[in-house]
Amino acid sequence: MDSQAAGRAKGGGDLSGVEHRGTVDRWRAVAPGRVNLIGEHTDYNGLPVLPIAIDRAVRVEFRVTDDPEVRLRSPVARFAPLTFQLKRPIEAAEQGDWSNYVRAAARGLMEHGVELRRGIEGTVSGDVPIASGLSSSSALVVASALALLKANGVGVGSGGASISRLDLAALLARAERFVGLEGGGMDQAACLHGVEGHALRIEFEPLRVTPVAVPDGWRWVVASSLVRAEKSAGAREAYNARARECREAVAGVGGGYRDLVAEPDLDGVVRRARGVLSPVLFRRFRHVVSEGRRVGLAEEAMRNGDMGRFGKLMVQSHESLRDDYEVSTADLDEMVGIALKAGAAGARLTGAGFGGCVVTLCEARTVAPVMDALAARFYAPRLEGSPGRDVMFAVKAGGGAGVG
């Protein structure tokens, strides 16, 4: 992210008054990816999550056009140039087409009542690895929305002709379901509300975001399993099936997930569920309520600087995702084991699963041994050379999205 946009995002102020970057009507919308530290598959069940916005982003370099049309291209050869009109109805392209994320942003804004009389033309680039569970797709949705808002004179912040970051995050979460995924609202909220050096406790119904300072000395390493986790394509049906199963499970138990997680005797809640649910629905239910409880415990551990406790909760989260939610893979499991043996305080899959990445929590002195162990034991048998910068890398908690 460029320093100007990062600074404004950190302050969370109105983005309508930014200065031009040289040529009139040429701008850059920047939206970071995210790494979810704990709280997986809980957002669409109304339970909190604890991610960080990362120091990698999707960028839309654009100029404003007088005609209501979007024209974008990518330097990546497999992403064909996209063009569509900003008028109702905005139809979906073929499943898996990258333009659907830009279309979703435009559709969401229009359904919210934003008049999109002017369009954008430009280039999409970035360094968030695609289909890795780091929310590159939501970053594209957010960046596209910010570009369209800027083109049409709508600021993000407070006062005047503007929309709040919370409202924008909520409407873009709804809009992204246009691609056919029954997701929650974590990704868009993390992207828009990132604060440097902080994790984000994100709560839902209503949406609330609370920054939590990451203790000095805590380091995060992200490593790809080399299996793409494309929620807009192959993994979509499995992801949506989990969402349906969660709804069926809580209906069978009675009440809502938030109230059930808040009950003092969570073990009693789980025993009650075992007696009324099928084995599959019980496993899904047990993951959701136990993961919901872990988020609060992890936030407490982070505030107390208790790396050991936080790391154990990450491992418990991974085991639950593996055994109860059944979204891990043999490769992800292997990577978690390698990282822990090499000295990581904690490790787990991050994102929806079905491939993608693991995130590891390390002390500064253990970052290199963990990365060396993954390179030697996981990547060397699978790659001809060393893992590249989009395969394994350290990340920092970064600022939120902005336009400049």
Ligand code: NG1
Given for the second form:
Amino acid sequence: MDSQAAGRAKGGGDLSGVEHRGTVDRWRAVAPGRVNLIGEHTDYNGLPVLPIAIDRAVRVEFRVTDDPEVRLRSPVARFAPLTFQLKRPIEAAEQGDWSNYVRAAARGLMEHGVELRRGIEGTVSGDVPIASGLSSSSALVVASALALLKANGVGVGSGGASISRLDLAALLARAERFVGLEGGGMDQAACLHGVEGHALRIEFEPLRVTPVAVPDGWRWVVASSLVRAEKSAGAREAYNARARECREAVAGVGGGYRDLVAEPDLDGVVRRARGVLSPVLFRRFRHVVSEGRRVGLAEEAMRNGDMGRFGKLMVQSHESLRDDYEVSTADLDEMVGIALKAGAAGARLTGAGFGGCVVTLCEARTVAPVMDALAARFYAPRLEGSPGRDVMFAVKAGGGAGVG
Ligand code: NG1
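With the form predicted on its own done, generate the form predicted together with the ligand in the same format.
Then the entire complex follows, led off by the chain already shown.
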């Protein structure tokens, strides 16, 4: 493991498992999921985001094979064993097939010029809930890439490494579009750059990651709406439609999102947009520029330890995603309402929306009341028994991905 990864992995929950596995040829790649705190649907518009890598991860335990083939199994029954050759061209399996994330990693590395002469054989496991806006997909892409790089003797990180974490994040973001989603680069960057106890301000074009310390006493609770947002399948079209609308909107207004968000008079920018855009494009535009502005304000609130302000910005973000971007659901809205009423400082949907999870910001003493309220008012009518650890859980800002 490179020294950066060692630093990241230290004490980072499951990442402490980033270690040599005993026998000479057994290794483990560990890649965390992420929760986006604020900055939703901004990454593919070139605007910053503020996520944390979480203390839940996807793990690929593997041995290196002499032949250029990937053979992976999952303990989850609906994920059939996958096998494919590391030979160009790597074709996509059918839409929705989990092997596409592993294929995307291999393809991205090969397109970057990495020679993959040796393959991997092993198992994939993890505790990042799937299709919940917590980026289990990118964690799988990153873990697969780290495994393939390890198998082929390519070091990642600083100090004589062959590929930097930033370059790897950028190439894997491009590679993940192989599954057909016109995604931004937030997830792969957060996964590779997580720092324990820190949020990550991620900027794009060029990619840059700045850790921001999470103040003591801030707690994050993640709760699932029980609806999966499968972006390799159903939610894909809706997501891609938003990306298209954003491009059309900014072309209609003129200039680029980054310059527009930096204009001192943002209300003036929004008024200008209202005059030239159709109602739908105007709403998409207003979400993107207002959310872009909120990320900077939220970072400032975090640096100042101002939980109230950060929480308010989260709520504004949710309202904008609900009303202007139209990616929320009645259930996500209800959960946000319940959490706020129970004393959370802030709550919002996280990830792309269309289902998935909410993230709430709490003081230590409000974590239990918020979880109790969600259990009683949201989950009790929908689930038999109390919500499990895959449905509602507290998360910590954890370390980044590593292999060893
Ligand atoms: P989730 O919902 O976690 O898959 C997706 C995109 C992000 C970002 C968010 C919305 C991918 C792999 N993920 O995240 O880049 O655009 O939606 O903010 O494309």
